[in-house]
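Below you'll find only one chain, the form predicted alone, shown as structure tokens.
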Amino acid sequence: MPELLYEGKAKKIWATSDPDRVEMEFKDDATAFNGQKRGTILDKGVVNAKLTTVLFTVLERAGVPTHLVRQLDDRRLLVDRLDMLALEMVVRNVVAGSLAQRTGLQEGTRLTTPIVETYYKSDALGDPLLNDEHVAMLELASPERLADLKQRARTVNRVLSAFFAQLGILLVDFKLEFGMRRGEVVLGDEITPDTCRLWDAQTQVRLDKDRFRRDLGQVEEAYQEVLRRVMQNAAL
């Protein structure tokens, strides 16, 4: 039997026979706010692993490197084992979520100029945002680092923002998260509904984990739906 090396909210992390790679199995469980609303999406897993597979296969084709090796089954990936960095970035398209909590900009409200973020991963701490002074104080990244992070976001959203575009989806906001492969910054974790907002172009319908927390309804359909686009697309 694998051993279990770390299980999250969403994804479980196994061992395998090669020391520099893991098994990454998505999960259907779904949390918010920090793991106050805890629930279930059906398939969640299964959508959550070909979107990411998908996706991270556009970016290593754009020159972007991930830690993705190959899908396994269903729910598993092959990736590269990472020394996992405590920041999350976060780029911002359009006005949602936090954003029109901390500015009172109303939500919707397209940036001329996309926002990166940063966040200190720290599940005590609630994920906080941070300035760039503060990651000097915590010494999470030299000025150097941090800036090659945010570059790297930027070019991870000019890639999404494309390739969604072209499925009639507005990439409205997305978390990333990287760490290091013998010396060299990758991207890891997973691009899906749950660490995006997308939105349909036209009609504003909301495509993603957003669903869940509002209590909207018909997550599992979204999710589907961005699948369908997704993989209608990766066919042409």
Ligand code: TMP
Contents of the next structure:
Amino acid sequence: MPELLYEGKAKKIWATSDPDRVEMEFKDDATAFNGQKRGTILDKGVVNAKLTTVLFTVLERAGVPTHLVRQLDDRRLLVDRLDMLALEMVVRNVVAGSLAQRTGLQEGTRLTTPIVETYYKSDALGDPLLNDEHVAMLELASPERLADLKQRARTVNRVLSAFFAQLGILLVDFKLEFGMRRGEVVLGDEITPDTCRLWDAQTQVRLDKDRFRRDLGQVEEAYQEVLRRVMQNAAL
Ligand code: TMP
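Here we have the form predicted alone; I need the corresponding form predicted together with the named molecule.
Now the full complex is given, and it begins with the chain already shown.
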């Protein structure tokens, strides 16, 4: 029986016989508002494992190093073990969620230029927004490393915005987590409808976890629709 190294809200991390690699298993469990709201999204784990595999493969092809090695089965990926930074990088193209709350801007307002935000990955503190000086003060990343992380996040945004646009999906915003692999910065964690806002480009229908967060219904259907469009893309 492999050793369970870590269990988070949506994933489990298992040890492998290779100390440099771990297995990432995607669960159907869903939480929101720092774990206050809990539920299950049927087959979310299957959808998210596949989507992370496809999106990380697209990013690798575009020259963005990721932790993905390969998909092992419908819920599990083999990935490089990373020493994760305690930062969450959020990129936004359109006003939504906490940016709407913080600024009073209308959800759906297109930003003239994408913005990158930095959050402190701390469940105890509720993942607060940090400015660059807070990041330096907390020694979460040097100014040079932070600039590099923002640059990588912008590159991911360019690649994925174009990818989703082909599928009739607007990439509103998303969250990334990076880690270190032998002194090198690598994109880790997942990219899924749990960690992105994805809107139908024509109708603005929400195809992401906001359906769960906001009780909009048709949650499973939204995840399946994203997967269906991604897998239909002829380029894959
Ligand atoms: P926010 O508008 O709530 O700050 O969310 C911005 C993006 O980050 C959105 O695409 C959802 C994603 N996100 C996560 O992946 N994990 C989280 O814990 C939160 C709060 C947001």
